[in-house]
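To begin, one chain is listed below as structure tokens, in the form predicted alone.
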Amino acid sequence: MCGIVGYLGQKDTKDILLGGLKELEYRGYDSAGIAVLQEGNFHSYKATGKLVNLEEKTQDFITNGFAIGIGHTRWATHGKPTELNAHPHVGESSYVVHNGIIENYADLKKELIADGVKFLSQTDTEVIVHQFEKNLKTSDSSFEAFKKTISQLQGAYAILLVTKGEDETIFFAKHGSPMLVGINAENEKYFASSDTPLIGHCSDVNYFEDGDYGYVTPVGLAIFDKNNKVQKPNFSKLTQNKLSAQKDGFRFFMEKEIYEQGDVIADTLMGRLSDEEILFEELDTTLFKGINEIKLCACGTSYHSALTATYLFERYAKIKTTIEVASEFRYRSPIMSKDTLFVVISQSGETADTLETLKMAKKAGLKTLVICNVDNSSMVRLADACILTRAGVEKGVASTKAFATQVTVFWMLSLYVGKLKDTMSTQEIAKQIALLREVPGACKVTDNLHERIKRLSKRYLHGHGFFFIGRDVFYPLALEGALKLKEISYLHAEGYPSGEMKHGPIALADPELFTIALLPQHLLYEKAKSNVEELSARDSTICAISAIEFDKADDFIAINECKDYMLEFFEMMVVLQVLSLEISVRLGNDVDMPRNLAKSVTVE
């Protein structure tokens, strides 16, 4: 995910900005840039790729004495990872860096172009600096222009803006994306999107709340809340442990990534939902012209998200959908007809087996689409179209938020195709969109839930295996739950459709077989309950996950009452992830780097 740094003070501004960006490399990025304002003059540098490229560009640039500066590492969402699309973005006399997504950027951009503004990039961010300079022409001060600009933005943002007319001021605003300011005894001001760039520079930090905006100068810090009321900063001591700061206080990156799923899903949804339709600006509707079948191809966790998609596409879009394991598909002689849209799914965009199937589909003349988290990856460059999942970098080898965002994209895509195919009414689509807006909340991990799972996990450290069972979309979720447990605990686990128990697997049932049963209230509850009762009757140890208490369960993990089975899906997803995490912790395993596994599988 994108990273922000800012500095106001007397030290070497360039080195502080570059050092801060280096501390944000763990978040993932595809380009970086800085802008420094000193004695009324701007110096700006951008580079694609690794930070070393930016360091090489700035090696002859020296800053002495007081200056203000802003910097950014970009994870592409709007526009390819190019220097023009890299931050900071420039207007006539101002620069801006921004994390998040401006949902109404297209409308603002249209108005600005009509006013004669020339845009250099494809990004949503560039509208901020041009809108500011437009407002500056009719405002009494730079701050009034900035305040007006913030009021005109819709979406999520953390913003730093500097302008020539105020060469001792950095303007800031925060809504939905994290940002903090740090101070020290030398009265310097440091901004960042996480703690790590500030460690070693600051003693105290203030974490901004949503709606906060204001400015810093050499003599002060002004903060206003969303109601335009002056706020006193709430400073707290800054941790001095860089690794802990990278983990935001969590024990493991995987744990942090489980907790941030609501945020990355919100990013995935942003700009893509209207009241009555799904908006995928990156897709040309002709991609689906003449398409009578969707074929999905993936490996591992991505396969499970794709399997979930088969239910959604056929249920909502009424289009034939099949799924293939990429490592198998490439070694048989598949029939590939040109009325098929070939969709590959990969977190990295480099998964070797999946990439080869994409090449096969291209060679056969099929239209292709990739669902991916990394812009400019091999799959993104090769496919006809791409939808980015916006999950940010995922450091834990066992995937969590990548799965969550992939399923979210597939849910949206099924509605998008449903509208194109006219298989859903406007009212039906609007109802589904309302549910999508609730998904970030459904992924929230409460202290009570985590503590409940943590205490329960000590009962599941032995035995001869686990069954994860579910019906419909909860079958691929059961597969994913079993995979998570296998990956990080090294315990044997299998995912099954609930109805398959009596067709053989139930022979294993005894007290040392643990069954993790997914019992959604709004989808085939009685059927799934009956299947679990069959296992209970054979003395299998049952852990039920449901909003409805199940009296035959040995253990019960309650999820919230939900309006729809898809919200139950995401609530149960979080439970399964946390359960696997806590079992692994109790077994003393390396949660983030499980044995024998790699994050990106780039070989067969």
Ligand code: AGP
Given for the second form:
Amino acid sequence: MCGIVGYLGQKDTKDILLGGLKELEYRGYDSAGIAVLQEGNFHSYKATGKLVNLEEKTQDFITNGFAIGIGHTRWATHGKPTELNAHPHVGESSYVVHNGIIENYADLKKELIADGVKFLSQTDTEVIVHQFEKNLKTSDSSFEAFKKTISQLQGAYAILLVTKGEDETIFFAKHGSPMLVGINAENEKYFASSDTPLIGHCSDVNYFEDGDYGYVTPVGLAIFDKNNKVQKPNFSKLTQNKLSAQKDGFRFFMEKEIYEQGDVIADTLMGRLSDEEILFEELDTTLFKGINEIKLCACGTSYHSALTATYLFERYAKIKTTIEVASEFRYRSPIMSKDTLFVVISQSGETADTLETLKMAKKAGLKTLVICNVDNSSMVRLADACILTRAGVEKGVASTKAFATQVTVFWMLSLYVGKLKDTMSTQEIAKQIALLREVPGACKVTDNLHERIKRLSKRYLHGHGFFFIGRDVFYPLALEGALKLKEISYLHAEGYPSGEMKHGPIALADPELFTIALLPQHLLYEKAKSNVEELSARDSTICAISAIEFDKADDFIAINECKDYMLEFFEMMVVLQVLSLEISVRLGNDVDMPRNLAKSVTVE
Ligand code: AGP
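Return one more block: the form predicted together with ligand AGP, after the form predicted alone shown previously.
All chains and molecules follow, beginning with the one already shown.
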């Protein structure tokens, strides 16, 4: 998730901007930059890597007296993490920083290039500053030009823009990406994409609403809403607890990351869905030329999203799909053929076992693709092609939003390949796309649901183990639910195909064996239900998760009625994540940093 800061006032603007960016480091980034306008002169610096690189570049730059400035930490989504792609982006005499995704940037860029504009970066953001300067030529004021520019953008954005002709004004706009402005008794103005950079500087903050835009000057704050009506600032007192602010007020990063899955999946989908087609601008269709098999390879949670993908690829793209556990694959003598696309999946892009299998595939001459959350990671640099999941930094060691965005990417990719291989009609793809658009809503954690799971979790703190069971894509989801529980509660749990319980494990059935049963309404419901009834008949303690009331369960967690099994998948995913979290909390464990685990296993 990118980070944005802005400042208007008399203090050392450079230090305030760099200090603000430091407070946003926890969000993850791969480059950073600032731009300061003082007495009509711009000073801008950008650097890849950590903030210390930017600090080095700016060490001789001192600001004193009144100035305005903007700063940014970038988590690459469009364009590699390079200095050219780092923000702020510059036009002729203006700078802009942006968080979010401009969906219509390609059309705007085409027009601007036709007008003779020279682009320096690969980013979507750069169109904002050039579009603003194009509008400046035909507008009565900078504000009118800014207002017109914002009206021409589609997608998600939090924007700060400064321009030479207005060296006492910062323009802002917010839609879909968070941003707030803070004030204090010294009449300073602070901007940030979350509250931590403002703590210790501001007393009161205004969280912008979607559609808000306007400007700040030394004497005022002008906010206009999406209907262009003047909006009275809605100031609230700013928390002074930085750690709590980094967690957006949640108890744990993992909890925050569960709650933000809907938002990050909206980013994952952004710019990749038209009404009838999946758009992966980062892919060249030649990647799939001559490919008759897809082989997926990963570890842990990433393996579970890959296992989910095997069902989707074969169902929608009718392409043979196999899957490997990376740590096993690398020591087998696998037969690899060049008509196989080798796909590695990794949140970190650094997992040693997975990285080694990628090297094996490349050595064997296979085409390779990585599904990853960290641009510029080892796997991203090595693979022939990459699809970024855009989950933002995932701080919780137990993966949640990375898994959710991986499955979302795979669902899209199965349709993309289905179109390439002509195994799906336009109507079928359009229907799936309409379902994809509902995934963010399916990931919502309501207070009622969380409270219900919290209450129910007290019953599952002991016993001689858990089975998480499901069929089809709900089997990898069961595996993932079991892994979440193991990781953060330290209780033993197994994911199992529902239909396999009668081939041995049912011998364990007794009241101390807890079975978490996934019963999707739209996929093999009757089959899965009868498997659960077999366990219930043997007095296993059962917690059923379904949209349909199931009276043979000891506990029942209702999900919303959905149009499709894949939406049930995301609804149940959230339940399993919250259930593990609440059991772990009751056991007094460190939810974010469970014992013995590392966020990225870069060793064998
Ligand atoms: C997931 O909760 C675990 N932290 C772990 O299984 C993880 O998924 C695995 O180590 C793979 O990591 P990667 O996705 O970064 O490759």
